[in-house]
Amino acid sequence: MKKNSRRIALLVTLTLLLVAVFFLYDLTGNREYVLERRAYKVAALLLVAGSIGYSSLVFQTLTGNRILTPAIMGFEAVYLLFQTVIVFIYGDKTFRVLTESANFGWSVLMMLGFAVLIYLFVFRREKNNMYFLLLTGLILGTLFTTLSSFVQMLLDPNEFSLAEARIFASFNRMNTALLGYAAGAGALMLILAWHYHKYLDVLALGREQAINLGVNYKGVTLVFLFIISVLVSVSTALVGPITFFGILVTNLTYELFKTHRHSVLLPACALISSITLVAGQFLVEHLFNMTTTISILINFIGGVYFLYILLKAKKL
């Protein structure tokens, strides 16, 4: 326990140091304007990191599988489809008809609907629920991604440029106008998650064990699916989808912290996510001079790590 506490303290120190470097490095020109822009960017980075880290780790606890995340299961595909369809319907008037706050609200509702759909498909049966969950999520995720790609083919170049800003991840053009709404939604989910946090260690034991220990498995799982849906909405609305980031940070957390206690794993995962995003964005801006994006680096490294995990599991 003391070893884990020291490691978390080290992660906190490293996070604060990186944030300070991000703020103060190469501070030239209008300092007040630069600091304001960096403050918005750091706030968004930390919010996205915490949202993805928490939702991915809790989702893996619910599924009992360390290679599955909400992104792989299709939650972000719902966001992609919704953004593409509204551009197809409204064309170049899309973001005059639908305000940023309304767009965010509808995105949250779409993902909540997807979570309820998975819940209804899975928990109508008493056995093999997890297999139905995986199968349903993967099929629906593939379906929504395919439909989104099809609709994109129907857009003219001007309309596609509008959709592109929403459907491709970018940490350089974060939607900071939504930062307040996203932070509010994240705070509400944090309060709700804190109330149900005590069930996670029991849920990690499996469905039958959790029920035998007196947990309302279906109800608690539905609550966590609701929390996951909102947090995924927060991250995708701010920066767009990042498919493999959740796999990367959760498995790094498992490697560094050999424990099953979520009181340790959740803050550790959030801190590792924050370190990864802040350090990655700093390198993109000051080392690579914006010649690439952090999402490309994350998806490449995360994709390679995902294949490594699959191959490692196959050998076992």
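Residue numbers count along the first chain shown, from 1. Just so it is clear, the model here is predicted, and its values are computed rather than measured. For the two forms, the rigid core is made up of the largest set of C-alpha atoms that agree within 1.5 Å on superposition. First, how it differs from the form predicted in complex with the partner chain.
For E208, a C-alpha deviation below 2 angstroms is recorded between these two forms after rigid-core alignment.
Once both forms are fitted on their rigid core, the CA atom of M110 lies 2 Å or more apart between these two forms. Once the rigid core is used as the reference frame, the Cα position of V85 differs between these two forms by 2 Å or more.
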Second form
Amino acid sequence: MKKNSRRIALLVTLTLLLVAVFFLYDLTGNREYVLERRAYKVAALLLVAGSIGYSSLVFQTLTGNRILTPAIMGFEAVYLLFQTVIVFIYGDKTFRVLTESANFGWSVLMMLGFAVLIYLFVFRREKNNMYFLLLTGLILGTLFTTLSSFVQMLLDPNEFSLAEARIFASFNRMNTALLGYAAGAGALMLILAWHYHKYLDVLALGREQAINLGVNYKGVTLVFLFIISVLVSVSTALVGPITFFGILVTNLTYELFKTHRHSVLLPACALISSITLVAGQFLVEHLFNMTTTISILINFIGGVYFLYILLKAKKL
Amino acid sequence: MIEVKDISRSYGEKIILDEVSVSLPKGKVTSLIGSNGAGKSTLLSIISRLLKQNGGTVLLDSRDIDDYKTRILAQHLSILKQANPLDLKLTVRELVSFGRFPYSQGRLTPVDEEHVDRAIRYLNLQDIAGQYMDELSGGQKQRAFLAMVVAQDTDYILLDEPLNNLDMKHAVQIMKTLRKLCDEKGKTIVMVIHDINFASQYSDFIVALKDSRVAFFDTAERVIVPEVLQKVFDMEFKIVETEGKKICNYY
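Form predicted in complex with the partner chain, following the form predicted alone:
Okay, now the whole complex, with that chain kicking things off.
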């Protein structure tokens, strides 16, 4: 118990320290302008880190599997397809036809609509089986990814570079209005989740134990799936897809905190996510001089770590 | 009393339970026996609301289980299934504490703590209460899960093959504990069990399922006779009596 709170305190300190470095490192030129831009960037990083960390951890608890992220449900595939198709339709006029805000709004709507459709499909048919849900998401996700690759081949190189800018995650095209919406959505979800957090520890014991202990399993699962969908959709629409990030941070959390309590795991995971993202973005900007993107960096590190988990684990 | 009325359940075309009705007496140990696929586990899952029936009702103390709030039902009836895979970092004491969730929703009161302590002592787990679940042997794990059910303190306790994968010594330990729960605390125990001799030694009543229906339901004494068992299992049985206890020889 004590050890855990000490570790949380350590993580908080580390996060604050990193944020400070991010703000103050190499502060040249118009200070006010640079600081303002960095403030938005840090806000976005923390928001996305919190959303992805939270939703990945809860998703792994619901599925009872530690190498899954909500990405398996196909959210990112829907986003990719949407971005590719609008560029295909409008070509280089895309961003005159569709403003940043409209694009953000439509992307979130598409992803949420997709999620609600497959929940309805799976839960209405009395299958109400988590793995059936995942499989449906996985198959549709693969279909959408393949479709977007196909459409990308039809684009001419100029248009393709427009689409490419959206396909890779980036914190550099930050739009303050969007950040406000995203923060609002995140706060709303946190309020909604508050009452349900006590069930998470029990859900981790599996469906049968949860029902035995008097949890309305189906209802609570649906609430959490909805919260996860909103958080993932919003952060994907905000910065683009970061697939491996969820696996990386949740497993680091389990490694550092030997507990089953979500009251410890959730804040810990949000902090570890924040540290990882802020540090990653810092490296991209100052060490790699923007020659790479944060999604490449994270997928590289995350991918290597993922292989390590797979090789290390005897049983998943 | 648990009253099962006209329960039917099928998977696709296959009928597992066909209008099964049976009344399980309160304060007794009742075993469900039958060959594989006879519908024992399915019946137990329906009684404990883990599985929905296609037709029929289950009454607990004369009230339909669907009319109970699930949290309230969890204070009257508990279920322990056979497979409990857990790779959580969870100590024995933490697991047992989950038994109090239906009462305190995760915030343990001093009364809850007392229940947890008593359950741990009841199953003789004091020495390993601080150990993580993944460091325990099969027998210790099963005892820890049973302690959780004891802490849940329900009148009705359902168990699906509680002796699965246990050696003889631990199997006897578990059965003795269940018998004690019934005799000392007046709990109603209903379990699915494969070993006919364990059923014979430790239960008051036996329900024998065959071909999706209840074939026999009577006191253990009257079910453990060659004619009945031969009909239920379609094989030869020989029953020997030693020290007033019946032992089935079917090997």
